[in-house]
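One chain comes next, on its own, written as structure tokens: the form predicted alone.
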Amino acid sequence: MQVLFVAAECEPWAKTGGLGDVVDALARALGRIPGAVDGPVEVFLPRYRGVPIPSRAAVDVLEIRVPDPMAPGGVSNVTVRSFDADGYRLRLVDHPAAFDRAGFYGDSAGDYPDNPRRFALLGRAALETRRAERRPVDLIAIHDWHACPVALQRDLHYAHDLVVGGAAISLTIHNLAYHGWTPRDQVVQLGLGTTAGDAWGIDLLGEGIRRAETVNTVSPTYAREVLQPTAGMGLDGDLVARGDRFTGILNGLDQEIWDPATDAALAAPYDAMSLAGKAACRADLLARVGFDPTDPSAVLGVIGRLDPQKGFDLVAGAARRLVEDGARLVVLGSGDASLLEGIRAEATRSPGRIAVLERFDRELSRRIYAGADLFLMPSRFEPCGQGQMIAMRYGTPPVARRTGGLADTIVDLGVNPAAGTGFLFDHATPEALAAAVERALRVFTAADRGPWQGLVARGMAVDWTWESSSAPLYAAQFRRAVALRLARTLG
């Protein structure tokens, strides 16, 4: 299959969440993945103010004229810059007036208001680029509401064009809660034409999956969740309508980059063979935190995106009790500050027991995932969540609400104690949040070290890389859209 991926991030060049790491490591997994697909996976991405270009790539140029209705006459002149990245080849958008801003979606302020014309204008521009070259492509995979006017585009604009128009469509939604809702007097910005949406407007995620032959959510149990009209966001009707078209594939990991055997940003290396370097990674987080290196107390990590779907609110509501219980916590964030007000005025009460920083920090994520003891993770839902899985591959258990793929990835050790990997709890409450950690904290503070141990080896053993599960799941989805894709054609 000729296959090509529209994102609007896409790890390293653009990044706020799991997004886009997970186009990153799909895209190059199934490159690696004999006969999945013909040619390097081409990702088109926005080129935002600050994604870098490396300094030896061979850069192709490619000037294109992009319908575009909100350009003086109706077209804009863009730019497609092309390059090989770590296993796919990257196709950087180049439109300043649209992407080179402060923000990816908004600024202080909030979302930018010409968001829909701006993620058009790239879906537009992959198809445009395409039909430019004269190569026909398979099968687009798009990822996220913005990515979906693509399929839009395709059936209003290009259905009988011979290079785009026989492409076959898989959505895959990263977060069911973010539409990309397009209000009546926006959805001229999509260069749909007047009749596309209803009288309210258009719901770019609903259009996508309704347009697309496949459709996917990063995990099973979240794929289960969203057809209830408690999670399904609005959106539950049409997933059922999609039938055995609507599946979960589990998100991988990409174990090369995330390996605290070879993790550049930690004070030492270890591995599952030998801890010692983990008990120096704690002893620089604490120091670094100002917390003290020698306190022999468990100390619990959270790192999220600040919003209510993260479950902060709980962190603060049960940090209290945490504390009395001897333990410590650090917590990074960057988003809605608001959130934090509570863990902030907690941290007040407990000086040198509660750490806030606010802020996204690469490094400092890497080294609270190896300095910890436990990883917290109370999510409200979570479609796949990859912190819990890079908890356990630097060997630190998480404590997490059993959610969606928190469920799918996280084996309770009071259910099963031969397998467990971690700690879950079902309510989103502070005290079951506290609970579930107390119970960790048992385990943590017993005198017999071997189920501790069993634990932290267990969680550090599971394997995640994407070509030994998820990606083969993608390359099989992407092979059935596109046969629905030429028996509809066909028929």
Ligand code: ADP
Second form
Amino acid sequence: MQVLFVAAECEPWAKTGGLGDVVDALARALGRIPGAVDGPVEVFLPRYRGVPIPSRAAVDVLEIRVPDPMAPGGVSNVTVRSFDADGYRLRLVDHPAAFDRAGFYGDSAGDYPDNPRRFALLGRAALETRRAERRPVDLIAIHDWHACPVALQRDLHYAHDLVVGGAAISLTIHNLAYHGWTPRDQVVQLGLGTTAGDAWGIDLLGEGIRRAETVNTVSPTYAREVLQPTAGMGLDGDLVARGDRFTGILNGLDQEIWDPATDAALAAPYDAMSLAGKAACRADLLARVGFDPTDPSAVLGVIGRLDPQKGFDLVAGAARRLVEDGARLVVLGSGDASLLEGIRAEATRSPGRIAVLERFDRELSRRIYAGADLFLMPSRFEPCGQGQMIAMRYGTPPVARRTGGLADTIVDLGVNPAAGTGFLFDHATPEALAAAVERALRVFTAADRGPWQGLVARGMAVDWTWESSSAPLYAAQFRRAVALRLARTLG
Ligand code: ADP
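Given the form predicted alone, state the structure of the form predicted together with this ligand.
Everything in the complex follows now, all chains and molecules, and the chain you saw is the first one.
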């Protein structure tokens, strides 16, 4: 089975959130499972500004001509730069007019108005690359709406193409909130003709859901939740209609990339057998954010994309009470800066107790996962979440809402004292978050250290490796998609 990924993010080349982590780790893991794929997975990614080409890598350069309705003459020249990444083959789609920009998706003025064209070009370049190479493909894994033009292109332009027309498509929804809504006056950018879609335009994610042979999202609980109108973001009917072709596959975590024993960003390494290094990381973090490094108060870490989904407003609403409880707060976020205003106001009231850092900072994120005592993730919805898994791996129990993948990955200590790995709460309110943190603080400050140590140890011991369960489930899903496509083509 020859497998292509088409995605807008892939760590370490381009990442704003978990999508980048998962595309990288899953592509590598599939390559490690004996017999799962023929040759390495090929990952097609835009060559955004600043994406480096490793100087020592042997880079293949392929010039292709890609149908592009927005280009003079209807065709764009695209350079595909391919090289071996860590366990897969990265294929950078290089077209500066589309991708050499300040942001991946937009800038301070908002989303780029030509995003439909940019991501249609990504997908079409992937298909045209394999056509130019005359290398048939069995399965195209499309990730989120950015890759959904591939499903339309296959069906509307390449259905009878001998190289890519028979390819099965498997869609993975990492976030149902982003659909790639393309209004009617922008549909022309997709190169599908002007009649495609509804009267108002095209919902790219919806098209992907309807056209892919198989569809999954990234946790079983989220997969159940989105079948309801309350969580389905308008696509619940389409997901219900896919029946058992729509599933939930829980994300794993790359335990080599996220390992406090080898993490070069940390002040000191540590593991579950010896947590001395974690104390050094804690002091280092406090010093870096301008707090007293010897302060024994519980340090609460928060990291995430600044999006209403992530509940930064709940953290802001709970902050005063948590500081009065004696906690310290370190918040790192990137995206819509206005979502940090509430926490900034609290930080001004409580200097030396709340630190707010607005940027994308890989190293600081690692220092927070390691240096905090608790990790807060009060998401309104959460398809899976990587943050809580990373925190557990770094010995930092999570306090999170009981929703989506958070409910699937965290065992509440109150519900199951012998197996607990964190603290869950139900209502998306500052009061419920604060009450859950207070529950955690009671364990953190208890004279009997046993329950806290057990909590930390169990979280660090969880096996999140992709190879152990998630990646084989993807391989099985891909095989099913290929069989379904074949049956349809033969039928
Ligand atoms: P989502 O995919 O919704 O963004 P996840 O919890 O699945 O949420 O993944 C978030 C990933 O992005 C984690 O690896 C987290 O460490 C990282 N991340 C989020 N915001 C930042 C930031 N401001 N700086 C560095 N890393 C970040």
